[in-house]
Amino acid sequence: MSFLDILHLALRNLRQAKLRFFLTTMGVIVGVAVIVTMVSFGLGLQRNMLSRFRALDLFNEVRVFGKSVFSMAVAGVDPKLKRDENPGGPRGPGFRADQRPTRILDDAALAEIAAIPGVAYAEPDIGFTTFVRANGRVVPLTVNGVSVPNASSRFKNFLAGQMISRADADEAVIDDVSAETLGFKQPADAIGQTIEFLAPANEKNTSQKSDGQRSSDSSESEDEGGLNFFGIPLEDDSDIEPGSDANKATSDGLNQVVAHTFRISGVLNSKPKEGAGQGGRIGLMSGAAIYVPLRAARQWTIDHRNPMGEVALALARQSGQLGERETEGYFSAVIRVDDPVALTPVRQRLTELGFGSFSIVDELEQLRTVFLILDSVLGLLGGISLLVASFGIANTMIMSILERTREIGIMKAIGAEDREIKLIFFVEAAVIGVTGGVLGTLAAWGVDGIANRLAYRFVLKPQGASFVDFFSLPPWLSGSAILFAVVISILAALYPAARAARIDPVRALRHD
């Protein structure tokens, strides 16, 4: 018999037992639908995660680490006893370098890094917190230095104004939350207004003096006016009445703590946005409420070093880890590449130069493993239902043998070979598998669509979030599910087909 004859015979046999064919196919449909739905959910999670990382601009940046002044200060301590090599640094996400850096990340090192092929620019991560005065209010806010111009997508969405115009401009960019905190009713109201960073008036001069001069001046200050803070004498003011001359003098003293004045050039939109990248940190640079040019931020950290930084610098020089004429450098910097493909060669070059680095790609390798395990588990759970359906296929085939014993005997009596008898049953099983696989895939597509809309209607929309597709149904998944259903169906027909081929035609012809 030709294959078309076998196919025609198989389809005729299935039509003669419509109810049995329908029930058996339903088992395959349910099994395939469960597999596709579960695996597509895992793939959807992975796709949404990658889309979010891409929207948050995490594939174009690398964080590079150099020897910090704190690590140099504790160079003689047993590494097992070290708990924090940057206790005075900014608190942020737990970025971990791929290796311990051996070089100081200073301006010369940044220029060398910026010359690496594929690197667009490198900017140090300079951040601090200070009291800020604007619009008649004084609040503590975080500040970060940024290179100008800057290609990071965090500086693409302004509610008002624009980016800082020049690298040496006394301009600042604030976010919308800070603008509201400082009392501006509308973001546009903040544009052109001044913002002042506050610090002790005598701190800069004090930080530039020698230890001997500092001790002497401190003694003189205590002898002349007692202890002071921010240039304001700390005296017992319990007897000072509101409106008195002493209280007015204290208020006037606050005017002596202005350290630097900037003009607000733009207000960033930090509120959640539509799409995969709604909310969250953009890029690897530390987030801040205010952004100023790098030069101004660097000068501020030098002029107003925190006490732990002063001690660490002194210890590093005393131990010989940092020369008297050497600068302490930066704890970390962010490198932006022109193309994410350049991440790997750039990081290899950073390793050769003696710097540590961190990229989101490091985390993605671990996440891919997690998602692979998740998809496998989900597929296995769905495969169990398809395995149960395979028993139904085997049962259908066996029942078909009992009903068609005489027919099989006649076919063998007129010359049908065992191979052709087996092929008839295999084709019947394949038809069940193809039908169940196709309908099961369509059912999974329908379930995915309904689940997405229910999630948006009852979960996302009440919270003000945009629509998110939680499932991913690529063509290869649909094709694989149909192929898997066909393979399982044929495997389920192995025993019935072999049993049918072993039927003795003489006994089959005598079968009622």
Contents of the next structure:
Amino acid sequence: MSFLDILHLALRNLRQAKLRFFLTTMGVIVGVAVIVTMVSFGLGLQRNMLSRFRALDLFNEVRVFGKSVFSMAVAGVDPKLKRDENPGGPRGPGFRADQRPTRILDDAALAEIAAIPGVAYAEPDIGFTTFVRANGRVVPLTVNGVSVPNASSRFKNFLAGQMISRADADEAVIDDVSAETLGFKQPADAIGQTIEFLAPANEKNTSQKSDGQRSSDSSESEDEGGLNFFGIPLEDDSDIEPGSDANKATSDGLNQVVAHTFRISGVLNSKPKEGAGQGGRIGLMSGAAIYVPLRAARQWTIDHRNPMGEVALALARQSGQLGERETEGYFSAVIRVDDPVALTPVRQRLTELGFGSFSIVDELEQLRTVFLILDSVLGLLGGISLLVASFGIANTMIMSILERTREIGIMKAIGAEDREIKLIFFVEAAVIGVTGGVLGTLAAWGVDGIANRLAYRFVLKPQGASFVDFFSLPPWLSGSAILFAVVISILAALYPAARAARIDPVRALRHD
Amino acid sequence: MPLLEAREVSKVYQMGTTSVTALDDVSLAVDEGQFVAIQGTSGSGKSTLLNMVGGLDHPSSGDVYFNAKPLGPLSKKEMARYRRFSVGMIFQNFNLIPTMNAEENIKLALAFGGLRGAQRRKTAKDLLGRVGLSDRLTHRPSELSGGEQQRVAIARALANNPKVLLADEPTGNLDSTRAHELLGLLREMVTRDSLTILMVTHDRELASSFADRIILMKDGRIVEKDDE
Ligand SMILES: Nc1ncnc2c1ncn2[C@@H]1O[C@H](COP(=O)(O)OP(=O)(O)O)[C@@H](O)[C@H]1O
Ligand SMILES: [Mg+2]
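After the form predicted alone, can we look at the form predicted in complex with the partner chain?
The next block holds the full complex; its first chain is the one shown before.
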């Protein structure tokens, strides 16, 4: 007897008890629908989170840490207990390095890192807070240096204007919040306006470059060359503390040093779509209110070092850890890779070079485990409902054996093998499994669609958010759900089939 | 050499503490092309004997031989093949599958025999033609008379060209006229196609008018063999 004949017989048997077949299959449909809906929700959650990370450049970036003057300055403390953070930096405890850096992250090191295959560029993380004046107002704002041009998603969304045109341009990009703070009614109003960074008058500004005290730093900036710096020393009162009374100073138009003037080239939209990221953080580069070219920012930090930084540098030099001719280097830098796949080898190389590094992928591995557990729990819940359905299948088949005893006896009398009798039952179960699996998957697909629409209609739309697909129903999920349903159904038919094959034809055919 | 042979076949049914001896040391031989009737009262062990010969049951002792080969050592699968190709069986209550029409019932047996597609359809039609039911192909058993049902059963029993037809009270549910017609058909198959038939009946008159030989059974024993 061919498989087609067996399939034909099985279908005929199912047709003969349509209602029973329908009810039994219904159990499988519900079970599969529950599994697929639950797992597709878990997968959707995962996908949405990952794509959000991706939109934030978190897979394309590695933060690299060098040996900082702050760690060199600390003395008499077990290195293991030392927190390798930049206490003078604008950000609080953030990303931690995977290992203690042993090398100074200076420009030469950055060039070496930029040459690692797969690295698009390495951007030192230079940030500071300073008073700025624009539109007649003075406010303290955070400033970051950025490389120009810049591929980061951060600079993809301008409300007005555009990115800084050249690496040596005296241009700045500000975010929309700062534009508002500075009193620009429209983002467009800020474009072309000047923004002045203010510094204490008693400090040397960049126009007076070389002075022996910072020979190394100065020579470095000379090497970079071509910096279009222009400081405008204001009047005379160089002894006045600028931070303390900035507003008054502004109103006076006196007692203030304008250290550097930039032209606003663009206003960023700092509110990422879909509520991505907190605090406007995109990528591993910390967010700031103002972005200026890297070299300008670097120069600023050298010229206007904060007291702690000053001390750290002195201590590092004193202890001999930082040579007289050595530059202090950057605390950290953000490396952008062309392809997330390159992340691992790039980090390996960084370790070999003696730098510490951080990538969100580390956190992601943990997240993946969490999702795996979540999906398993969801799948298990669905699995229980399918298990219940399998009892229904077994029950239905045992019932039908009782009804079909004579028929089975007849088949045996005309030469059916036990194997063939069993196969008929297995195929019947498989048909129930396939039908239930396919319809269950379709049902789950429908439920997903309806749930998405309801969520959009009653939750997202009222909040002004756009449509989000909360579920992910990849073909492999549908495929394995159907396969699972078939396997469970066949397992449920094991006992009934064995029992059918054991039927004694003599007894089955007795005519009383 | 006989085509079919039972040698010292006994069958004991164990019913709790008591045992029922359905067959007690029965031996018989049937040559190819013979029409042999087993006659005896109800409960004399006729069906039990026929089921042993048909490969549906196993003797407690002794063995059945087909073409001089014993059935005892056969595996379950080989036994199924024996039932499929070597013998055909018909019963008092016809035992057709009620949800299948005449043609489908026969095609089921042909499917077990491995016949496919067009060949299977053609053979089914030929078989129904042989028993005179060419115009009843799509009738269900419930739409056929008892005589017609038994003819369908005969066609099905002969589907895979067995040498032997085993018939257990084939006329038990038929009136005398239909019974004569049916046995006439069987007789013709023996004479024309040299089919071998072993038929169980309690009707002495029918047995003697159609069979070549009558074996009389009583209480599980053969009490009389004529024409030996
Ligand atoms: N499965 C069985 N269990 C117990 N006793 C049985 C069984 N089958 C048959 N018998 C007994 O064996 C005897 C012979 O039965 P059977 O061969 O059907 O007789 P017949 O066909 O001649 O009427 C009867 O007494 C019957 O009760
Ligand atoms: Mg009987």
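Positions refer to the first chain, counted from 1. This one's a predicted model, so the numbers in the text were calculated from it and none came from an experiment. Each form is matched to the other, and the largest set of C-alpha atoms that superpose within 1.5 Å is called the rigid core.
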After fitting the rigid core, is the C-alpha of Val438 off by 2 Å or more between these two forms? no
Comparing between these two forms on the rigid core, is the C-alpha shift at Val361 2 Å or larger? yes
